[in-house]
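The form predicted on its own is given below as one chain in structure tokens.
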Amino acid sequence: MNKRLNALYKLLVGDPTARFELLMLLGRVLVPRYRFKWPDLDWMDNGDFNDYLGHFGEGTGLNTDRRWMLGQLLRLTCEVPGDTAECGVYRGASSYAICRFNASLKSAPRNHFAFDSFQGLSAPLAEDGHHWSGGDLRVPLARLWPFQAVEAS
């Protein structure tokens, strides 16, 4: 038995391809509606784009891939004029990539709105499902990265 384990510690060691399939062979056991992202995605040694996380806290996160979606999503709107918005912002990372990428265009300034609540979600009804419950994703208006923030009166 030791002998096919330290076989197998040497394969996976020295192939990240075969540990990666390992992973999924234990997920599909573990978790088996898991979907699986090839370990290689660009954002994933994206310097600037992991300083980014780190700044929110989400290097570790499971919205990393939603996050660098984002920024894709974005680059289609280069040569579309106007301002832009974000409604329900919790902690202001998305806001904080559009107010980057907007500063970032050789184009007429945009202003970025960013609207919420800040009390968190309100209580869900039967057919909003279990997951969440009132006052989920609350942040208080202080926590709001580092905007300029106004509250409307």
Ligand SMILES: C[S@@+](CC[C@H](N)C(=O)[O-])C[C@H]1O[C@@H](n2cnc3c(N)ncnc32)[C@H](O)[C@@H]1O
Second form
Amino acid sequence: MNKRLNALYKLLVGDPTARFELLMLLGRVLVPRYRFKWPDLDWMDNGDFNDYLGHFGEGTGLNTDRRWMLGQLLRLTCEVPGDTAECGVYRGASSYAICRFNASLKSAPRNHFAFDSFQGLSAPLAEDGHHWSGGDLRVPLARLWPFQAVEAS
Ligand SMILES: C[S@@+](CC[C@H](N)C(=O)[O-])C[C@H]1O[C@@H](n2cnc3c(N)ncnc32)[C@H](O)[C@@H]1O
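Go ahead and give the structure of the form predicted in complex with the ligand, now that the form predicted on its own is out.
Expanding to the full complex; the earlier chain stays at the top.
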């Protein structure tokens, strides 16, 4: 038995594909509806992208797909004139990505507008369920990456 375990251990340590396959096997048992992605695709080893996630404390978070998708969608806007805006910015991660992309364009400069209450979510109504409470996701403007603040009247 020990020999078999030893062989399995060596296989897993020395072979990333085997490790990933074991992970998928576990996934099938624990959360059958969860679908894995090919580990060698897109963002997993993209240093720049992972540094960006890390900057916002999302290196191991659940937003990776959304953040990557935003980057891909931004690429489609290269030729679109005008400014950009985000409604509900939280810690500013998406707005940061949008600003960084805007700055990389050779076309006319874009302004980016970040709208938020900076007071988090409003108190939920009955139809909103019980997952969130009023004030959740609150990030004061002062903690955001330096947007120029303009108070709504
Ligand atoms: C889920 S977070 C946004 C996440 C963000 N888009 C991202 O990509 O990381 C929701 C944000 O919406 C803001 N918010 C919620 N209700 C609002 C309202 N009625 N008016 C303005 N901002 C609101 C919260 O303060 C919070 O920052």
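Basically, rigid core = biggest C-alpha set you can superpose within 1.5 Å across the two forms. Numbering follows the first chain given and starts at 1. The structure displayed is predicted, hence computed values, not measured ones.
Relative to the superposed core, residue 70 undergoes a Cα shift smaller than 2 Å between these two forms.
After superposition on the rigid core, the Cα atom of residue 36 is displaced by 2 Å or more between these two forms.
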